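One chain comes next, on its own, written out as structure tokens in the form predicted alone.
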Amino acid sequence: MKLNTLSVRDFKNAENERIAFTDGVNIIYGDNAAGKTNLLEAIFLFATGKSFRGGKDKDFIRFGQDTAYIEIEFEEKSGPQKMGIRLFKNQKKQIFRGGVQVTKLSEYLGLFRAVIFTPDHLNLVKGSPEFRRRFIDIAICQSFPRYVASISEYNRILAQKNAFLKNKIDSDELLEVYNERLAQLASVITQNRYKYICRLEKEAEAFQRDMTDGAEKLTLAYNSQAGEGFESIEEIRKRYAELFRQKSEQEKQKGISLYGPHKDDFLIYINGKNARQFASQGQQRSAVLSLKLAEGELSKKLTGEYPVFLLDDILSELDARRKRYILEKTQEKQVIITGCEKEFFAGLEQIASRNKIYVENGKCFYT
């Protein structure tokens, strides 16, 4: 997969810019707050429909404007493609594929795929379970677009159940209806996450072993309230249904749903020890690097081609050895890297001659 161009109009601090990208390494550099990350944010919107930094659609629109528009042209295995997104302050965004508006995420998710790696991802080991769940869900959605429908419906019904519990509505029958549907959706979500984690572990373990000359073995474990064993969706559904039934009184007292895949997590181990508790900072960074590279490798195996790699200001967070490793392992792939000027021209001479774009106050200049 190759991103050819990105066009932005009134997006964040960019008024009207069009950027061309090449194969291999593309460098976007400039001072802090110049607008470098905004460009990666625009690209990543096409992969997931959401920003990796959070925020609402209105936050993407340049100050003083009512709408914003972004567009990409790219090549994937079926041929050249074009996608566009129009953003509004007070209504839902419009998404276009080949000039035709689509209304469902599943109609465009997976068409353009990207792996994003930011300094925040260094919290994958020590950060919250929510952060790790989001990492897995985003990765699965890009390779299996239909998965987003299960996640969306689960969150919608979970919100309805939480409102029911919060308002102390006296209706066991309605609570049963919520729990029955949540159990069905939870089984799909849990099995998909478990299967993805198993495949991700295989890829990440190889990167960790290679990066540490065989000294470290990385393993992953999916931690679910549904117990263990995830081969049968029907069995998982039954376990969730029983869990919801047993804990219904507790949830009524607390006024919120306490059980389900929205509470699940995955654990990272290095040489059999929980990395969150026992790994050094260097080991944690190597583990995260292995996971992100594994995400890209697994995307290739599931879809037939590599995604675009977006590295947002990450090189400043890595030591020289890990910096060299990530650049080495992303060779033969399209990579877009952001950072300050000093990061790229101090110790990174091997990429200094690549496609370079300087950003200042939202404006882009080729150098």
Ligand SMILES: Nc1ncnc2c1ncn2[C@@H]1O[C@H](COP(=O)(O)OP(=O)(O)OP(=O)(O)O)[C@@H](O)[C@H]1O
Given for the second form:
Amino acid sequence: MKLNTLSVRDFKNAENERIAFTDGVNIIYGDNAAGKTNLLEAIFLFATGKSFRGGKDKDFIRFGQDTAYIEIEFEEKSGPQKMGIRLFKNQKKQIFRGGVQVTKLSEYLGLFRAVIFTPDHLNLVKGSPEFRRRFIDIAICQSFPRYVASISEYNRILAQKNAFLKNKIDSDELLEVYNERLAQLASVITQNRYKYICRLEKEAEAFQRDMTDGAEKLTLAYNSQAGEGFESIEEIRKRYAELFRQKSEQEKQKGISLYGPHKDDFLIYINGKNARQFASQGQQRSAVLSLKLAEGELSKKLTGEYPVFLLDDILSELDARRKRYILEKTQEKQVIITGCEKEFFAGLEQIASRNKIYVENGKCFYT
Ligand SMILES: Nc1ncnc2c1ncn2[C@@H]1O[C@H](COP(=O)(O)OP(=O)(O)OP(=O)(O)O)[C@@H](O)[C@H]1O
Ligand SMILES: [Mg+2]
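Having seen the form predicted alone, could you now give me the structure of the form predicted together with the ligand?
Whole complex next, starting from this chain.
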């Protein structure tokens, strides 16, 4: 996968910019608040339809304007591609593929693939289960776009069930209808996530071993209320159906749904110990780095091509050894890194000669 250009018009603090990217490492540098992360955010929108920083569509539009437009040209295995996104203040965004509007997420998800890595990703170890679930779901959606339909339907029915429980509606029949469909969707979600985590573990384990000269073994465990063993989808469905039946009184009492894959999590272990509790800051950073590199490696195995790596401001967070490690491991892939000037040119001579874009007040200059 190679990103050739990004064009932005009235996107956040950028008025009208077009940037060309090269193979290998691309550097976006400039002062704080210049607009570096905004550019990565624009690129990442094409991979998932959502910002990695959160926020609504209207927040992307430059202050004082009514609409924003962003476009990328890239090459993937089936040939050159062009995608565009038009964002509106009071209207759903429009997405274009080769100039033609597409309406379903599944029609464009997975076409442009990217791995994002920011200092926030330390939350993969330290943060709440929600952060980890989002990480797996986004990764799976990029490689298996149809998975998004299961997630969307699950969330929609879960919201209906929660409204039902909250309003104390007295209809066991309706609750059964919700639970039956939720059990079907839950089994698909849990099995997909479990399989993804098993494959991710293999890749991440190799990176962690390599980075620590064999001293650290990283393992992952998928943790679900549906018990253990996720080989048979029918078996998982039955377990969820039974769980929902058993717990329906408790859920009615609390007025909220307490069981299902929206409560799942995965745990990260280093040498058999839970990384969240026992790993040092440095070990946690290495584990996150291994997981992110593993995400890219797995994407390559599942789709046949490396995704584009977007590294936002992580150089300031990593020590020299880990900085070198990530640059070495992404060398042959396309990488777009943002940061402040001094981080790039201190001890990183090997990348100082690469494509460099200086950003100031949303304006981009080649240097
Ligand atoms: N809708 C908008 N319209 C205009 N400007 C915006 C909009 N949204 C955000 N900004 C501006 O964009 C700037 C932040 O850009 P960004 O986060 O990309 O900075 P950065 O270069 O990554 O900085 P840092 O080095 O601190 O991470 C802020 O000054 C903010 O006010
Ligand atoms: Mg930034």
